[in-house]
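Only one chain is shown below, in structure tokens, and it's the form predicted alone.
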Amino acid sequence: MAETGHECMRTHYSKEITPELNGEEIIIQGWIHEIRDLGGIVFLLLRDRDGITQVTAPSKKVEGELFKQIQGLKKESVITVRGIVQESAKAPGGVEIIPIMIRVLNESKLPLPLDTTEKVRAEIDTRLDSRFLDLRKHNVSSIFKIKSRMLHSVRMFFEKNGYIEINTPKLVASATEGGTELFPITYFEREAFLGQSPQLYKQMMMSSGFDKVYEIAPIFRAEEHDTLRHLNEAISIDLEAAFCNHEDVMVLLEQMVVNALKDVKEHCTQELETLGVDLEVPELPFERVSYDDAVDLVNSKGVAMHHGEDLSRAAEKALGEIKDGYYFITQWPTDIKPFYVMHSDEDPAKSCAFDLMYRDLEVSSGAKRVHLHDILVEKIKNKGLNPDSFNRYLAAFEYGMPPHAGWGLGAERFTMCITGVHNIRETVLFPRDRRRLTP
């Protein structure tokens, strides 16, 4: 029967149990990963957040009632084990626990909807339907420990460089970038939308005098994609800085990426090893490839791409076959970029916009922004949009808006780059795509 109390508190996680503790009494807690009953001896593998500990119960060393209890335990039940650490070359980590007491905190129902031993590869939909079980697997949880470390590193990088964290609305009255990929919602007596980007709010903050801001928050895109790299809810890492241009924020972006990779490589060695990833930290600066050169490279691989087009999936794959690692695509055509992107003074047909790519995956996009009110209004009109719909945004440009630039980086796509997973759903606890709204 499961215990309702919690008298025994954990003294160690699995990774903290080393041969140096030989002979000491400790308490561990977690889930029963596997049980192997060999008659005169029972091996129980207990899994916690950090790894697996072997509990070894020989019938000659363990009291009779306890031995019978262990034989009757169910896989994935939650237990507390109090026992003596004993060195064992064959056990995980070189140690095993000889149990003195075992308490069942919660018994698991059987059969399980999902195998948790990593021996059986289930389909992604099966895994996501029982995500709470899927996350118990260390090869899955490792992805999120790495993602957590990356986000921590990013935030510390921003703070070190004098950026102020902001929180912008996710309920908006109209399209924030003039697009149609919006999720409508009922907002009391009128219609509103889920924000697709903090872009306009970031720019308004440049008029506030904050100078340098960042935000790490959800974005929502009503795109009908059903690919391995698109989600309808994602985490965007956004930055905006005043009194600088696109080249300045490109340098900051590549520095942040390298800093995060170094941090993960240093602090997530166990998780990277679990995933079989030998993480490479690239040299700075990243290569800059002009849009014109990118078109030529795509065509050189036999993939048709005309000047003025955005990158198709086939074009991205072609570039990925040529470029290995991180690189920027710069000088995009002005016509295919949003209204808030500044054009080049030397050639107005080219913009001050850039994309950061990792092989064939777009990870980030950014630009120098238009900071002059009249030019911004004209660009809004040229996109077929009504400036009146942006009056609150435009007001910030009439009372002293400094030159500014910024970018947004997809946290999930960056996690894909680090971990080597090929499906972006692997990097989200509970993904939201065009078919999935639960769990």
Second form
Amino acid sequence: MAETGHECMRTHYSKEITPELNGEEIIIQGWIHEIRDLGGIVFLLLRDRDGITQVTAPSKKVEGELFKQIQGLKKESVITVRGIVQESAKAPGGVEIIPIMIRVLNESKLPLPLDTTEKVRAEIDTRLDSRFLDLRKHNVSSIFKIKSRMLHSVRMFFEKNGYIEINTPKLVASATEGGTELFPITYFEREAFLGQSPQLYKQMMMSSGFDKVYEIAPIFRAEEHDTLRHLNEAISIDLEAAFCNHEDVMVLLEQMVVNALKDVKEHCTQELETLGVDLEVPELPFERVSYDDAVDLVNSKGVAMHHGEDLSRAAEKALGEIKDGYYFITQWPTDIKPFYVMHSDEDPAKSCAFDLMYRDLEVSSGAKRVHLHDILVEKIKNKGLNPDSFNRYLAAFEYGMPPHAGWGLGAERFTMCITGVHNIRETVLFPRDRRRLTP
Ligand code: ATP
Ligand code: MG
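What would the structure be for the form predicted together with adenosine-5'-triphosphate (ATP), given that what you showed me was the form predicted alone?
Below is the whole assembly, all chains and molecules, this chain first.
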């Protein structure tokens, strides 16, 4: 019979049960990870949020009714176990629990659509279809505990540096960059879109005197391609700072990255160990590679790339073979960057834009922005866009817009760098990609 479980509350999580508790009565709660009935003795592994405890029931020590109950338990059912801690060299963690009472709070249906044993490998699609079960595996949940800690440390870093958290709309009237990668939606009697980036809003905030802002929120990209690095809904960590140039915000970005890596390394030791990751914290500053030098490096690897082109996937891979950690690519050609990116004073063909790369993966893009109204209008026109559709944005540049710079960093891509997973879907609870809209 299923029960609510309120009458006996958990006293310990698995990871808190140490040999020092020998002889104490405790209550643990969780899922039946595994159950092995050897006739005279039953071993039950109870799994909770961050650990597994062995419950050992020898028929000689456990009362008859209880022994029979344990024999009838089903894998992945939710249970409460009251029992005595016993030191045991053979049990995982050096302790086992001799049960006094077991309550089944909810019995699981069998067979399971997905095995919850970490060793049993399944295709990513099968896993995502039964994501709630997949997430019970500690090697999967560890990714999300790390992502959570990373986001926490990013927020703390921004707060410490005087940044104000903002929230900008995700229902927007027009494209940020006039691109085609937008999801159209019906907004009452007109068409609207899901926001692809908070870019224009965070820039308008620079004209409002907030000086330093950040936003951690979803971005929606209707990209058709189905790759291991693209999602159709991702979380962007966005920052914008007034009275700053691109070099200032690059320094902030590299400090934020190192700070997050240090913090994760310190607070997620168990999760990193579960994933088999020996997290390296790089030295500051990160290497700055000019776009022109990056092109030469790509060509040196036998991958054809002309000056003026964006990095192809093959080019990114070539760079990844040469560069092992984090590095910036700077001085991008103005022509291949969006209209809001400022060109360099010395050479207008070069821009004040940068990308932060980790091996072959783009993690962040940023730039010093155009803060002068007339130049901005000119650049919008040069991209074949109509300035009229940007009039509310452009107005913010006519009444005192300070110079400013900023960047956007993909939370999932950064999580990939930290955890070493190769498929970005692994870093999202319920990913949205070209083929997946459920669960
Ligand atoms: P890419 O060239 O790799 O497609 P992008 O240059 O189009 O990326 P930006 O518009 O510069 O991306 O967005 C800033 C950051 O947001 C990227 O560096 C990346 O970390 C993240 N990002 C952008 N698009 C996606 C996406 N579709 N899925 C996951 N993260 C993304
Ligand atoms: Mg980019």
